[in-house]
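Next up: just one chain, as structure tokens, the form predicted alone.
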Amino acid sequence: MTSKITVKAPSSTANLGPGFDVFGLAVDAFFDEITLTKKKNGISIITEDDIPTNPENNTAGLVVKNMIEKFKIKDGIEIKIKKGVPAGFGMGSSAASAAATVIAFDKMYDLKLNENTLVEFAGYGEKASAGSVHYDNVAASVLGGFVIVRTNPLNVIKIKAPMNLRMCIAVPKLEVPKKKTKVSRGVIPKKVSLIDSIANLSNAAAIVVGFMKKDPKLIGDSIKDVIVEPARQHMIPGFAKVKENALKAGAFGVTISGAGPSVIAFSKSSADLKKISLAMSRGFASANTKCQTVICKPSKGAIVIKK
């Protein structure tokens, strides 16, 4: 048992094109850091970031509240949050905080929870930002690597990502609506044609094989989504140009990262990644939008950095 613990958890990209709400990949572009400290009573949140400090409206706060109730913990807990993952940009910001919190709580009370249970508790935190529980980002952030989420019952399958897989992420400097995930989920079609469903299913299956065979080209070539991306792309100024430019510059595949507005290009370590990033920046510039680009690789999950 420890009275203070710090855990960091990585950003993540969800969907990977056709794997909507099913696929997630942990990426080392950004990290959130959470420190839990035992105290007499109550849950309090300390942060210098612009995030809710009421535990009911905060991802980490919801996770702690839930776990304290579930495991009948008598202590109070102070949660210190240091945000590194930009909130609202499709990089799993709330998920990173939730993942770090779950791992910290598990280690602090020596609960030895299994992977599915850890992911389940982290999922509760998503209610604070997304309005609903979904597991693709949190599963990736908790466990690391590439994850496939099956629900009812929750069963997360983790596959190690190829060592030479690389991603270029373009994060546009846009005003993001407060409940952005809810908004971007609202534009998704309620009904899908069989032909579109088959197209996405075949690509999703090929992505899984790409991860199993450690083949970045097969992964990238299969990142094609004919259902969600077309419905959401109007929310990202210059998306078509960003995608076209990245593919011309040598990316294997390009899609919206999670609910956006970040755009992610998949490639491999031997490619000219700076060229791809620059091409994506130019794509956003064509729509008078500035962006930050990050070159990253798959990441391990949440890890304890201080006890």
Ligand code: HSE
Given for the second form:
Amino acid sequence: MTSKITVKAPSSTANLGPGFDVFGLAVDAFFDEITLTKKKNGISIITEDDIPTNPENNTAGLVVKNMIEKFKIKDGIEIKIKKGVPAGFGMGSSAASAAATVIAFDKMYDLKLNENTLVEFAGYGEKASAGSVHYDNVAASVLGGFVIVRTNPLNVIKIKAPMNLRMCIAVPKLEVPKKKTKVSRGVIPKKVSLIDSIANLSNAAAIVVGFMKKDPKLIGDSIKDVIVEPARQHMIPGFAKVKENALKAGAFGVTISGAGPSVIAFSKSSADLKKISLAMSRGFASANTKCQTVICKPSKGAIVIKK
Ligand code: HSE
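Mind giving me the form predicted in complex with ligand HSE, seeing as the form predicted alone was just shown?
Once more the chain from above appears, this time first in line as the rest of the complex follows.
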């Protein structure tokens, strides 16, 4: 057992088009770092970032509080948070903090929790910012690679991502609402037609096969969502142009990253990824919106970086 540990966890993209609340992929675009240090009593948070420092309202704080209670831990814990994942942009920011905290706590107390339990504890923390629990981002951030989330009971299936899969992500410089995920979930239709559900199911199934066969083209070609993307795209200025430009520049598939407003294009390492990124920036520029672009690979998930 150790008295101080630092874990870093990656950003993630949820949904991948037709896999709403079910698919997640860890991406090495951004990272959060969490350091847990044992102390005499209480939970305290130190950070230089603009996030709540009351443990009750903080993702990492809630994870630690819950785990201390569940495992009847007598120590107090200081949580140091270094945010790297932009919050509110569909890159799994709160999930990354939750994932790093769960892995740090598990290692610190040598709990050896199984994968589903780790994801469940991380999901509890995500509730602090998202308001409801979806395990797509946390599962990807905890376990790495591509994940399929089944619920009731929670059962996460993990598939290693192809080594040559690449993503171009455009993060627009926008003011995002405080409860963005709640807002962007509010615009989704409550009922869907059978024909739309068939279209999404067939593409979702093809994405899974794409990951199993390690085939970036099959993955990208199947990133087609006729249900959630059409309902949300009006919230992203220039979305249609960003998508069209990226596809013209050679991307296999383009969609909203998680609940947005970041847009993600899927491609492979041999493609002209700079051209795709530039095309996406131009799409946002057409709607007078600046963006940051990142070219990234699938990530292996949360890892201990210091003990
Ligand atoms: N699947 C979720 C959504 C991801 O798209 O709303 C955000 O937590």
